[in-house]
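This document opens with one chain alone, in structure tokens, the form predicted on its own.
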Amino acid sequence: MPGPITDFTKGYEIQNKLHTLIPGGSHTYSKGEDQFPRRSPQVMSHADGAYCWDVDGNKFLDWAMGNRVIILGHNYPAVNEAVKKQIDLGINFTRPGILEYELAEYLVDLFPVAEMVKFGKNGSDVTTAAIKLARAFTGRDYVAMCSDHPFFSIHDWFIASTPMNAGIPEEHRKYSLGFRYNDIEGLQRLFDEHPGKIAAIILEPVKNEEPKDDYLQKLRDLCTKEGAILIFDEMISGLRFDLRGAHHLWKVYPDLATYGKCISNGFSFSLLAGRRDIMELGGLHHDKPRTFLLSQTHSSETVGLAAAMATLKECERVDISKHTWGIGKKLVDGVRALAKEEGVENFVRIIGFDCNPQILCTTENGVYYPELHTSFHEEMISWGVLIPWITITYSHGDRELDMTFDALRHGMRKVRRALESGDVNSSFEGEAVKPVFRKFNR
């Protein structure tokens, strides 16, 4: 593997200019400069398969895949060809297009949770639509969200609950309640404290923890008993755990489910699916108060629809979840073996499920260590591996694993040296990475 990579000159110049043009220098907070080491690619130019290039001409093995938005690989032919074909047929129409019907019918047949579907352009569109439907259906105001899952929406109902809540009226916060994953008793206490007031429970069906003691089924039963709408956010878990969503593996079905990110292999498309009696509140064929549900100019834009159809059909063809679980197991086992071999297994850990793992640098007792994390990733990047989070795609194979293990050895040895020196803060350039949700920049 070529390395180390040290030249980011052009990227630094453009990034400095970006901050004068775009707040934060990026349109997504997780892509901001405070989320990466100083010595890292600043601005990307192109990508293909499992690889990406920055404006300085540096090539990286890409495990991040945007913000987990790719499942087949960058520039994947079957998806791109479907999009190109659709462009020549038109991208937006005055009435519903035939592709809206064809994709909706395909999705209702594919997803057991889907009696009806509604399309959006990003994840926040459909999670917020799900919350609105739940409130309209139940006549209740409160929403309980899993505190162990980091992000559900850019909209006020969620952001009000975070430290980064400037610009949101304080009264919004009172309607947002938190609960812990695998704690069914804690959720029951929330219902007891707010009797008949909780409209919805929203969470990722699985994140990094296994559901314990039949947790998901107990959650389903509790929501049914209390009359609350159960919403599963499948933005990350959908397709990776199972084509139909992680909940399908556990055979526990929500009232509403939301999909996005990789469902269209990087093109803009998201999906709300669920029970007909709830979804129909956004329709025309009922006598109840009307719910304004996802009326967006670009929800029916055909490029995203064509990409979603092509992505899902290709994922069915290649059995994508078998691939993500298989490559993921090799990666997880390899990381753990290397960490033990290098004597840093208590500091460089890989957590989560094989199909959706995450590498964390921690203190010896397991607490996240942002300075060590920054130092480690600075070294990984210098050896051409960009792995701030892990998104296994069909384009990641054994060759990519070998490259990753080579860079991991360098990264782990740097971790050991930094720890032995007693001065981790001097082992990397610039500042340590920071949490997105913080009250002030510094």
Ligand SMILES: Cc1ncc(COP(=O)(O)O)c(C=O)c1O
Given for the second form:
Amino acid sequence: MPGPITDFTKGYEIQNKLHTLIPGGSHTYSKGEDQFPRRSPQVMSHADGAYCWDVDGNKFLDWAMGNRVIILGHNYPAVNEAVKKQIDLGINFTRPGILEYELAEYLVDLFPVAEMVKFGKNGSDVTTAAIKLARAFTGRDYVAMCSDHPFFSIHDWFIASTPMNAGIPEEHRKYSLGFRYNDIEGLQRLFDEHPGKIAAIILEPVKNEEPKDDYLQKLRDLCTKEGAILIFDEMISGLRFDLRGAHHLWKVYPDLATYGKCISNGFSFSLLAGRRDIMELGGLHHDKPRTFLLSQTHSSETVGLAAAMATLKECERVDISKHTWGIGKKLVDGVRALAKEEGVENFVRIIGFDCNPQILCTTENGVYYPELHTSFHEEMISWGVLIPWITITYSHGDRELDMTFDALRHGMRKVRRALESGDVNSSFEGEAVKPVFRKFNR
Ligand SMILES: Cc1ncc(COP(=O)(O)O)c(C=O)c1O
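I have the form predicted on its own already, so could you send the form predicted together with this ligand?
Let's see the whole complex now, leading with the same chain.
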């Protein structure tokens, strides 16, 4: 392994200029400077396979993969070739393209949840479309969302419920209710408090916690009993837990499911899939009030469609979830063993499912410790491993695991030194990472 990476000079210069041009200095809050240690790559130049490079020429093993948008690897040949071929066939037509038909038919065959499908470009397009459909179908206004899951949409129905809700009329907030994962009685209470008023229940089918005591099936049954639409957001869990969605592993099927992020290996595409009787409200062949489901200039732009088709077919061919679970298990076991060896197992933890784990620095009793986490991540970065979160792709193999374990030893030793010094805050440069959803910047 080469020596520590210390030079981010050009990145700092461009980052400063970015803030004068773009609010937040980036187009995604989770890519902003408040989400990373000061000593980290500021601006990226390119990426390939499991690696990425910054504008200072530093090379990193990339566990972040954008916002988890890659499943096969950066520049994956089968996807890029399909995209290049499609560009020469035209990228946006005046009537539906043949690829729209082919992809829709493929998805309806592949995904048990999909009686019909509708395409978007971002995850928020399809979660918002799912909420609108649920409201139109049930004639109800309230939406209950899992408070243990951090993000469902950039749109007002969700952002109204966060502390970062400036610019959203107060009344939006009243329709957004929260419930806890694995708490079926709590959800029943919510239905009892708002009888006949809750249109939709939205959650990720699984995040970091195991569904306990048949939770997913009980949730399914409760929604059916109460006449609410069950929406599983498979943006992160889709493909990784199971190609068809995590719910398919547990054999509990929602009314509507939403997919995005890695489904097209980084190209812009998202998918709403679900029950025909609900989805058809957005169609032309019924006598009910018309529902403006999704209609975007770029929804059927063919590059995203070609990328999705190629990604899904390749993921089917290589049995992607077998890979994500396998590499993830080695990573999880390795992190736990190393943390024990370095005597920091109560401070550097790896949580979640093997196919989608998360490393967290915590206090001794398990509470997230942002300062310690920043210090740890700063050290990982200096040893060439970018790991703000973990995205396992088909390009991550044993070589990448070995690199990660080497860096982890440094990261864990730094954690131990920082704790022993009694001054964790001085163990890294700049400020600790902050939550995106906060009321004020400082
Ligand atoms: C679970 C989940 N749902 C929805 C979204 C929104 O997706 P997008 O950013 O593509 O609009 C995200 C994005 O991070 C997400 O993590």
